[in-house]
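Coming up is one lone chain in structure tokens, specifically the form predicted alone.
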Amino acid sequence: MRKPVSRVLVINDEPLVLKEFLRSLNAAARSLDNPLGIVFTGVTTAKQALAAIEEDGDLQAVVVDDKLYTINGGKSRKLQMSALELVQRVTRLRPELDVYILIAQEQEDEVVDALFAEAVDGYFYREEKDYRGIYRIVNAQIQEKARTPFYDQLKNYVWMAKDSWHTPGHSSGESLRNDPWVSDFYEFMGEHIFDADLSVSVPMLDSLMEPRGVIAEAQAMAAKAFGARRTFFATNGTSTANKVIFQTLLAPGEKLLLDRNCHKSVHHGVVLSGAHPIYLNSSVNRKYGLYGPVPKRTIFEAIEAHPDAEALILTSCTYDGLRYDLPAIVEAAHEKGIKVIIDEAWYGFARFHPEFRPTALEAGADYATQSTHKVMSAFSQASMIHVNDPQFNEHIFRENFNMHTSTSPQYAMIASLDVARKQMMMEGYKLLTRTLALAQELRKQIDSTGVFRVLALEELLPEEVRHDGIRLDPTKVTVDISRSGYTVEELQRELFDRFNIQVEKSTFNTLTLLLTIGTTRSKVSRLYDALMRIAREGRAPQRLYQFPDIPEFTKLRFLPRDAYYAGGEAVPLLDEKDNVNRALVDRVCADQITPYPPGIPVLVPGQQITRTVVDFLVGLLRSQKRVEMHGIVYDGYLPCLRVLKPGEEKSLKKIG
């Protein structure tokens, strides 16, 4: 097992003083317990310090002299940068670093007052020269960051090897281990997955539903790491996290502003909460079949038109890596008293590298949901809910959280959240720096094939959001495949069958590649090799079938919850002669109808059906390209929509 390296940077403008500090501190590190491999290094200027912080991913802490001077002409001393300014710049660059200040005892009050509001972890007196004491404090703080309270306790319990007289039924794998029929499952999964699969009957492992022990500790450490006031672990994915927030903030009939392009869990949350949604049409890049952010103008107009809305939810970044200019949007919403929820499912790592910031919370959002499993090292379904809402009602939130979460959560999933937080705190900057370098390298390699081409931000942006301050997450790579001579389906099959490569998603003429902290140079090389081999086949480009654009939102006639829970009736999309059934026009849909890809609802419960919508759905069903149609009801082989009966329409309260 590789041992970690933890470097601590000392910044002092006097070379002889710095040399003595480093010699003595490293001597202390060698003579005392040093499990995390702490080594002290030093620089004499703020410029060198910032360069080192930017370049060295193994840095865990900095010790800053309270005043940094430069020597002019060997005589005069000129202040190069105050400790306050340097601390602020360090924090903006890498907020996960521990920061300590070296001060003179007689200046203690002055320095502490100046740095009171900054992220300073402690102060050391210059003249005391207590190097072993300084080392112990720095070591203890780094070890504290590296703790995983829940995971550590889970391991402790497993090593105790207690006899199990409680759930789950496999009893630490005993039901599987030597079974002639299913022991291969035990061997494939490994013994510890079963040893660690425990129940809420084990008090020392705390309760996810009412955490007061190691889960509460782990969540508090995650809140600090991700810049939240409170953080909650979710084991049902971000889909459930979004629903919990909706039911916390929204009572039946209260307004919610939302991107129609949001994940389907958001639309399901509308049904469950009984909210009155104001759907905002997203921008569309028709050339590549990509759905982008909601135009800033549309958002601002909706905020002005609906100041009585309780909340606004947006997805940032989008599946394709497009990021909103959030600070201005959050400010506009807060001016009207509207809470801001940001679905950061694809952007949870952003806190740990300046290339990706500001995060939603740093931009002022009240809530952020993150799929820790999507882009960090947690198990699938493991997510986090981050809260910065100053009016947060913990009791109501907890009731809604417990309504959705299982009373038998998977402890390995909780442990993976704890470990994912630790990894990002200790080496997130280093890992993301590597990922960014690999993304840049991959872009160049793909472009060099002469056939495949990575789309730049300007090409991804729909026209209507070109001046909205949208930025691109470089770890999402969208590749134009239109010159390859393959359809998307053929290319994906070729990559999978011939080269053992599975990509993230596609449109009719693009592939999306997702780079993560687990991406390696070997994977990049194999992908480049595969694309170059395909490119050299020299196939003639072929016409690629483009889906028609999803129709814009029509009209919401009833609350989605009211329409969804009505009985309704199934009306065919085609009549007896296999023509488009015009009887559906002006009826009200009772379900969410979502073609996948791209996964954007064409209809939501309570929405009025138009001829354009019916033509669109029938066109998709008749197309040669296979499209999943979520929400369609089949009467035998006949596709139908569940719509409200006339009597039900009369009994429900209309809106809008």
Ligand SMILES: Cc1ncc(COP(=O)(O)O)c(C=O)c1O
Second form
Amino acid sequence: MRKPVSRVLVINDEPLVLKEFLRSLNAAARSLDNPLGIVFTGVTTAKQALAAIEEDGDLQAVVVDDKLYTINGGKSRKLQMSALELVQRVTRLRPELDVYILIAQEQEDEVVDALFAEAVDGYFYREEKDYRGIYRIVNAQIQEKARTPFYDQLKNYVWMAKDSWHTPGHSSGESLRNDPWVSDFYEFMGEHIFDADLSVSVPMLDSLMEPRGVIAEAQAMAAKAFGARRTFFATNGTSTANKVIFQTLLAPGEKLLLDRNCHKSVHHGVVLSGAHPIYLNSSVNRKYGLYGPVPKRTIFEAIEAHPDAEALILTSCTYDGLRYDLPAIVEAAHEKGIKVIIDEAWYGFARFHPEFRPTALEAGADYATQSTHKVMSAFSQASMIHVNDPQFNEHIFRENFNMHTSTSPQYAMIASLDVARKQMMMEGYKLLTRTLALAQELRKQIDSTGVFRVLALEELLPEEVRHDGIRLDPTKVTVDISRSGYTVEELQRELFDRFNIQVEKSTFNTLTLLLTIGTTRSKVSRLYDALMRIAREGRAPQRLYQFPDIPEFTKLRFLPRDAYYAGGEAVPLLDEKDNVNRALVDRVCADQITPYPPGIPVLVPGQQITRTVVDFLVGLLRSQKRVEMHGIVYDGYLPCLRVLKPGEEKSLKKIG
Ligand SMILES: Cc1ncc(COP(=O)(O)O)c(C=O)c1O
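Can you swap the form predicted alone for the form predicted in complex with this ligand?
Okay, now the whole complex, with that chain kicking things off.
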């Protein structure tokens, strides 16, 4: 394993003092145990310090002099910046860095008082010249950040090689290892997948359901890293994380404001919690078939119209990288006592680079759910729930968390969350800086093909959200393919079959590429090469058929949960003559009907069906385009909707 480099920046305004400091600290680092490769470097001005912090991805800590002066030829001394201001600027830029202050003994109280509320990790007295002591403390603290309590314990346990008399049944892979039929699976997956697949029967590995040991420690470290009061590891993705929060915050019948374009887990959470949803229509960019954020005005109006709502949930950033101006929205919701949940499934890394901040929590949100696995180094399904709600009800949360959590969670997944946190803490800034540079390079290269074109923020934004302060996450790259002569399906096939490239998602005339901390320059070059070759074919553009607009939301007549559990009957979408079945008009849907893509529900349980909706669904079913239609039930070959029976409509409580 490569040894890391950990640079520590010392900021002192007197060059000779600084030189002596660095020489002595580096001597201490050389003579003592130094597994993290700690090296001290220095600058004499606050400006240089901020530049170094921005440029040097290997920095792990800064040691700041309590006052920084500019010395003019030994004559005058002008204050450059107070330690307080510098610390604030450092933590704004890189909150993951350890910060220490160098003080003179006589100023101790004054300096410590001024920095009381800041994230300062320790103080050193300049005059003591205890360089070995300083090194030991700095080293210990960086080692602490780099710890992975759960993963370390899991590894220890595996190396202890205990005989297993417990689940799982493969017993550290023994049932597969020399088996004539399935040992290839063992070999393909690798021995540690099986060794590390353990169970709650091993007490030293703690319990996800009631963490008190290494899982509790790992979660606390994640909370500190991501800026939360509490963090919980979810081993069934953000899909489950969203449901857990809904069931915690919402009792049946209580109001929830939600973007209609939220992930389907949010809509499922509405059914499970029994909430009364108030749908907010997302903006639509018809030119590119993209559903954008909900206009700020719509959100503010909904908050005003429903001050009795318990919670508001929005997705930020969206799949296409559009992120809300959250502070203003959170403030408006909080004024009415509405809790704010932000689905950050695609944005978990944001804390670790100023380009992406503020994060939802930094903007004041009460809850943030993140698919760590989507954009960081965790295994699929490994997510985090971050909580900053001052009224957090841990007992209710725990009951709901445990309701959704398997009693046999996958330990490799928990370990991967621990490791993903460590990686972001130790080198997230560096990796994201590289990812941003690659994104910029890729954008330029794609545009240089002359055929493919990356959409800028202004082009992605639907008209109605132009002035809403929305920003773009540049690691999500949406490419206009309309001049390529390919349909999006043909292009995806060509990229896959001929160039071994699989993209993230598409609309009728765009492809979206996702860059992550795992994107390499070689991958960028291969993609560019592929697009350039296709561009040079010079195919004549062809007409691309647009996905029709999702019809406007109609009317919610019953709570989704009541309608979903009512029973219902299947009514065909087409009549005997294969015409659109008008008998469905004015009935109430019992299921969620979602064409995928784009994944926005056309109907939710409890919603009134209209002629426009039936025409839309039949149109999709008859179109040549392959669209999955989630929620449609088949009676033989006949596609049907499950709708409430007239008697059920009478017996259910109507929404006022
Ligand atoms: C906005 C959003 N939220 C939640 C999820 C669900 O996340 P997970 O796959 O971690 O369950 C997704 C998945 O695509 C998503 O796009």
